[in-house]
Amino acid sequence: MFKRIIFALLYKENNFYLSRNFSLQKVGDLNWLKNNFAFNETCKSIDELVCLNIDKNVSIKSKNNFIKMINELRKTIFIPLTLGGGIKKKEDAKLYFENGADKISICSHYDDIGLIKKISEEYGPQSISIFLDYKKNHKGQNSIYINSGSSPASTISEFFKKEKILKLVGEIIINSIEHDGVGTGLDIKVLNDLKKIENPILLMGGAGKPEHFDIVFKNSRVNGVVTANLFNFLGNGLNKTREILIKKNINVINFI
């Protein structure tokens, strides 16, 4: 199985944002993205794109603006697309699938088995990505945080015991709040909290240079790395990363 390089866009109120430990910095709208960082070229160097609506309260207006942006984006990019944010019912997932999503990402409702079962039965487990934001709690455990990282929920290890949910979904994205945006490397130690499962595991939070991908991809349990680091990897950054990984015999697709 090929290792995947995935880029994530963080969207809120018609603009894209950088995140550092979940503190947001606005960087620009869709035109800014296209004009300043050759985003269309970047998309030729990645396996998939994840777009997340990170508005804390995803209203109908927010969803409509998000979808409008997605449909504009889809005119120039042609890679698998995962959409997430504000999925509370099957109709929310339906909206995303009808507007170009190959997969949807469930965040705050990651353990809502009723919701997940409905979507899984309609669209298939492979269409669902569970997105877990986590950081250490006061006991030193890796705890999942929901509602844009503001509310603690279960621990990572507790979630991975929920076999009924795991059978209903495809991949799991595990995003470190503490490593988010700092560019010093991904938290590979979190894998110690995961029991052996069949679901593909993607790590996010901390990728800042090609070597960070190399280190993580050498672990057989990691299927992909997700980065939202706009300034480090837009332009030719991810293309160079792929070239370096290929030279090091990491099993990534060679687009050349």
Given for the second form:
Amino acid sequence: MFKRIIFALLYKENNFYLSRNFSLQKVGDLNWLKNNFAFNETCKSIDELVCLNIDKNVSIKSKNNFIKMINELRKTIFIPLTLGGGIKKKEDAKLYFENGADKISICSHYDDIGLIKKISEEYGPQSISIFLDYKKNHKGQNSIYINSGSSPASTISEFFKKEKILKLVGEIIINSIEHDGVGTGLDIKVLNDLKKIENPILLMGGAGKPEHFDIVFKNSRVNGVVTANLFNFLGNGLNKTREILIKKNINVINFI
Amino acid sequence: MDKKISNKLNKENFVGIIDYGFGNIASVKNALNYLKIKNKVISSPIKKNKFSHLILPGDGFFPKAAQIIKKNKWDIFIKDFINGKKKILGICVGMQLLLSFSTEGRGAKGLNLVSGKIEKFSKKKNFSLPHMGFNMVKFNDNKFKDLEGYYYFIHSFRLKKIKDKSIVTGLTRYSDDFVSFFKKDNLFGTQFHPEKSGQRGLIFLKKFILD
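Could you give the coordinates for the form predicted in complex with its partner chain, as opposed to the form predicted alone above?
Up next: the whole complex, starting with the chain shown before.
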């Protein structure tokens, strides 16, 4: 199966953000993205787009503004879309599906089997991705952090023993807080904690240049790489990355 | 591939998009708007309508989708429309619903407009489920041949084969071959999502409507 190059937009209160080790820097609104970043062009060279509302407490107003932005974005972008951020109940997921999500990302409630089951039964497991932020805990184990990286939860290996949840969902996006926005390469070692699961795995955090994709795509367990770095892949940066990977015989799609 | 997308509003066609609570209605609508094709989302069957084409989108759990489509009498509406020799396109679960049966969940009957059975992909190493992402569609229909290429898929159940092989117009390989596009007279079905397949998908939709 093809390796996917996925772009993630981090959104909060009408603006998009760059994140580096989870500290945020405002970059601009949707017009900025379209005009200065030629985002519509970027979208011709990516497999999918992820949009996350990273507001810590997603209020009704924040939710509505996010949806408004998504609906504007969707008028000119026709690629698969994953929406996430603030999903606490089935209705939150429903709102996203009704507003163009092909998949939704469950972040802080990744462990809530009741919630996941309800969504899975209605929309199918393939439409749910689990989005996990992780970093090393004091014991050196990869540990999941919820609430925008502020509260530690279970370790990754503990969570992946929960076969019931894994059967109810599709892919797993695994985002390294320590590699986030640094651009020095992805954390391939985390795959050691994910050996037994069958779900597609997307690695996020640390992609800064084409070689970084090359290295992880050689691993058969990695189905895709997610990058949120607006500046490392400015303009046709991701298109060039794709060209380089094709030349290196990496199984990515040639969209041309 | 003809990459041109016209800026002129196409008034000759009027596409009805069936909203039965499953699937990406707005994405289909946005794509048609982008293509400047007149369209309308309908959330209940309209007996007297002026549609030239229908699109039945779909995502999600087959048994529930099938239940709703029958409960709200969309099945009758669709059959009447087809009898009027007008074209309909089923997308993903919308396509699957046109078949006789799916084994998803405890199994459920479809609309039986095409005989065949939707089954889960057989388990194989290195082929994780759901089958998700872009994959190659090999067309054997002359009209669509130049649009051969990558389209977006997201599904775990597929149409492995149809009795009537002559209606198979597109095949895709994921561990083994399955039917990704069929055409039975004025009845079209795609397992892939043209409305999510970038430029190529938009042109596919345009071709379905204008050709």
